[in-house]
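Coming up is one lone chain in structure tokens, specifically the form predicted on its own.
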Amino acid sequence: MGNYYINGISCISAQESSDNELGLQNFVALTENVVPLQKPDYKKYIKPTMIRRMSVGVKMGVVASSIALQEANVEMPEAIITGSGMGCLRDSEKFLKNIIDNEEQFLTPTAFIQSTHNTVGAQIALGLGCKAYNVTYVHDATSFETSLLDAMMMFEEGEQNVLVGGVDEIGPYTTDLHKLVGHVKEEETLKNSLLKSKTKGAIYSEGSQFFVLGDKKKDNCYAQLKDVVIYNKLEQNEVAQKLEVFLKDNNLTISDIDVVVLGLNGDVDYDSYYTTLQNTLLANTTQVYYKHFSGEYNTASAFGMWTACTLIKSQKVPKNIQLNEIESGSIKNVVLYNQYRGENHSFVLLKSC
């Protein structure tokens, strides 16, 4: 594997996270079951005449990518790779509603055109004037990790800077469907904290996180991306074994890991994938989580990676994300583990620059 340096990061989410300098310590745990993003100042990055024509997903994707590129001091990436589980969902819902309301006649195609998953990557490229490789991956809860794998392959072909990110938005109709089948928590169960709710479902939200990967380390480098692996289905007793194999493939053991970033979302039916690891293989490792800040969406693991990059850069673990009492000294090696509803498992390994 080569060297993949994360030289710029950005995060648009349910928190005030657009300023990387503020870090994680001021984030507030979400107490509603469906939480929209905290809107950044779009006018700083997008012409006012264009803002009203853009969907929420496109706007937050354009802003997040702009922040990451500025931080990495990269004007034009050699590739733009985006992960999105649901694409521009609100426009999809709008088009489907128009089909029903107009009885499948006299439909305007605008909402359909803007609803496709690759709209975000396309708008980023149009804004930059970038005619390079541009791909969007739609792989449910591993959409972002698949994008990372493709970015790593791009470097093997000699590229120097790759913009990679994850974008997902919430839509009212789809959210109602998730509530109907029990994927969204009942709001009254969140009075104490997400992990103490002991109920089914998760907090749903939206967000966009982008990263500029480079083949050379820059002064503002956050971390090195060392490896990514994805599994569609695993039994609970297989997760620890796969994690050990993943570390062994990178010449590491669990004792070499300083912090593990876990995707717990408070779902009593599926958080046991994490708690089993916490109580066994990871019992002596500093454990943190992030979905009490980000909420759940298909590319929420990108928020986890943004969290990990922030920890490595600051060399501090804020108390508001820590799961256990084990203190880490220097933060050199960080592992991220995520799954959603027992499927689409991923491991990501980051290392300090």
The other form holds:
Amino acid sequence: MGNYYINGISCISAQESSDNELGLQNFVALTENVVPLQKPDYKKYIKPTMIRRMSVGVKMGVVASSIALQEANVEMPEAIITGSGMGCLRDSEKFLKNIIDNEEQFLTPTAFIQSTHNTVGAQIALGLGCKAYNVTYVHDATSFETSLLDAMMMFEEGEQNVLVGGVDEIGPYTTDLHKLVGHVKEEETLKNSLLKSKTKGAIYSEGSQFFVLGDKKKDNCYAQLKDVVIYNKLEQNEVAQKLEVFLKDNNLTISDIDVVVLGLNGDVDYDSYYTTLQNTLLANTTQVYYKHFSGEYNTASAFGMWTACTLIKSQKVPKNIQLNEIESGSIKNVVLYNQYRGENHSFVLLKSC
Amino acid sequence: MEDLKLELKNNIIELLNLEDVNVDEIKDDDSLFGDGLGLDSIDALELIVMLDKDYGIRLTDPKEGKKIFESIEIMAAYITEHRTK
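Can I have the other form now, the form predicted in complex with its partner chain, not the form predicted on its own?
Full assembly next; the chain just shown is listed first.
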């Protein structure tokens, strides 16, 4: 297995997160059940002639990729790999609504062109003039991790810089459907903190996080990506064992892990996947979470990786994300665990560089 | 005719998502494509659909659009003459 250095990162989310220097210090816990992103200054990164036709997902993906590339000082990546659970949902909804409203006539091209999952990756490539490998992975809560796996394989092919990220946007109609089936929290339950709400569902949000992976460490390097593993289905009692196997495959044990980043989203039906681990295997490890800041979306785990990168670089664990009282010393090895509604589990291992 | 011109300007701004353009900034004889509003071929398709949907004008030859969409003035005149709804 090679070395994959994370030389540039970016985060567009429901928080003021586009400035990596600020980290998580100004983040505020989300208190509504559906929270849109904090819009960055799109015009700083996208030509006015292009911006008017871009949906929110495309805009935030293009901005996030620009920030990460700029930070890594990479003008042209050798691959663009995007994860998106739902793709450009708003334009998909708009196009489908037009079909129904207009009885399958008078269909205009813009929403259709932009309704596919790979529109974000395509628009990033168009903006850069990049004709390299460009693939989008669509796999629910492991869309981003699948992209990471592919990025790692690209280095085996000899590539030097790979842009990899996740993007998902809120679609109003789709969110209403999720509300109907109880996937979204009832708003009044959020008066308490997310994890104390003890209610079903999650806070729905949107965001885009991108990372520039390189085969060489740069001055700005945040961390090394060491390994990724995905499981479509796991029983709660299997998670600890799978995590131990994952660590063993990387010649580590749980005592080597300085911080664990967990995808707790406050869903009383499924957070037990995490709490079981927290109370057993991870009982003596510094535990952090992030979905009280990011909300839930299919690629929210990329927000988790962005958080992990900032922890490793700053060597500090902010109190506003820490779950237990255990102090970490130096932060060398960080493992991320995420799942959504008991499916699509992922472990990601990062190491300081 | 003046009402129709205003309606067209509002529709174009909304349909083509011209976020930074106000109705007052589009003059009746401004060129819609090229150096004027800077519309492109995808916008032309949107306008062709708008003619059909809102005014019942079906352009059989897309090349006709080049003349019809030259300016708001010309569009309004064409619509007034050919509209079926």
